[in-house]
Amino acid sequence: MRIALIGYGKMGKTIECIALERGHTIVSVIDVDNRDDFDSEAFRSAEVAIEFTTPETAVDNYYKCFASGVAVVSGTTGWLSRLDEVKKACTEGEHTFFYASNFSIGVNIFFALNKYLAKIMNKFPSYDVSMTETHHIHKLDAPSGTAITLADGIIEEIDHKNRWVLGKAEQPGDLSIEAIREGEVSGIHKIVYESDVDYIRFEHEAKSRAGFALGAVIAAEFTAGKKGFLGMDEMLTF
């Protein structure tokens, strides 16, 4: 598969290594200093672009890919206020767009288990639920996209929770998310159910970026021959 990389930080370089190991070809690498390459023949030759950049640039990157007829796999978070707009552009233009807040296979298993546990805990309102997420100091958005996905799964299943908040809960229906930024932590997400008599702790910790990068390359492979808005649910079929 011919792959373009959009964003060439630590994640982009890890994706490059894994893609090459799996027999793919990197035909174009676009970063902050060469954005004119979106108009290059090399970029247009790509079958898919894997995009990990910033919330401020992500959506513009998607439209540039659509204009060149290149499928997009994106793991950038923090832009979801424009999700409906991007879905509409993808559907109306018959483009291919794969989005995940986290490409790690383990995290997506964690997502599924999170919803299942929340469904059980809905029967036990004496337990309150909160979340802590920890990432490296370079992460720009807070809470993380992974934390938001986890929170949405809990809110969907627990009747007495109706929104997440960053920081301390302001009312009983709030799900508190604490965001910590320290060192070079790849990602830790901990969910705690607390009652007067005990705690139930549920946690995922990433060892490195490699799990996220591998999942992104597998997602790129999955897009072959497909159209529309895709995600991990379609790929993993939990």
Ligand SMILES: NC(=O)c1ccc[n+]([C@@H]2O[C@H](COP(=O)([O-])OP(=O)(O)OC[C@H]3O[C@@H](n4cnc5c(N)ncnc54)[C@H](O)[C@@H]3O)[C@@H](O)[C@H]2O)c1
Second form
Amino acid sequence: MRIALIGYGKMGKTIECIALERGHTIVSVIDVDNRDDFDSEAFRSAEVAIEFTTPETAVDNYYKCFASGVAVVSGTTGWLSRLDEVKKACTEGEHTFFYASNFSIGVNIFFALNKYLAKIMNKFPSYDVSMTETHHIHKLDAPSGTAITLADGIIEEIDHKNRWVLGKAEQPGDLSIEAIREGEVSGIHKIVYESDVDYIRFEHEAKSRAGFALGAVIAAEFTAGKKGFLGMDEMLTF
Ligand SMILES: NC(=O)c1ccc[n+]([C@@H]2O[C@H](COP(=O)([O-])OP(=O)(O)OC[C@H]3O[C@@H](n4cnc5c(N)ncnc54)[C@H](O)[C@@H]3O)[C@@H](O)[C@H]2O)c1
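One more: the block was the form predicted on its own; return the form predicted in complex with this ligand.
Expanding to the full complex; the earlier chain stays at the top.
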């Protein structure tokens, strides 16, 4: 498959290695200093562009891909306040866009189990729930996109929680997310249910970035030739 990379940072470089290992060709690599390459034959020849940049630049990159007719798979986090607008542009323009706040297959299993556990815990209101996410010091957004997806899953299932807050809960209906930034941690998400008598701890820890990069390449393979707004739910059917 012909792949373009948008963003040649930590994720872009790891994705390049994995894509080459899986027999794909990288036809174009775009970063801040060669954005004119969006307007190149090489970029337009890509079957899929894989985008990992920054919250401020991601949406503009999606529109550039839509304009060139190149399907886009993106994992950039922190831009979701514009999700509805991007979805609308994608579906109305008959473009192709695959988004996941976390491409790790393990994390997506964790998402499914998180919802299942929350559904059970809804029957036991004596347990309060909170979350901690830990990432490397270079991460720009907090809480992580993964923590927000986990929090949304909990809020959907647990009747006495109605919003997430970054930091300490202010009201009983708040789900507290503590964001810790330290060292080069790839990503740890921990959910704790606490009652007067015990704790139930539920945790996922990424060993490296490789799991996210592999998931993004698998998503690109899945996306090629498809239309519309896609995500992990379409790709992984549990
Ligand atoms: N969804 C997932 O599974 C997942 C996993 C890891 C990281 N992420 C997210 O992916 C994003 C990138 O992470 P990273 O660790 O590679 O960051 P990084 O800082 O190492 O790399 C970002 C790259 O994007 C480039 N860039 C910035 N603006 C650009 C623009 N306008 N056009 C093209 N390139 C541009 C930067 O120069 C840099 O090379 C972050 O939002 C991070 O939270 C998501």
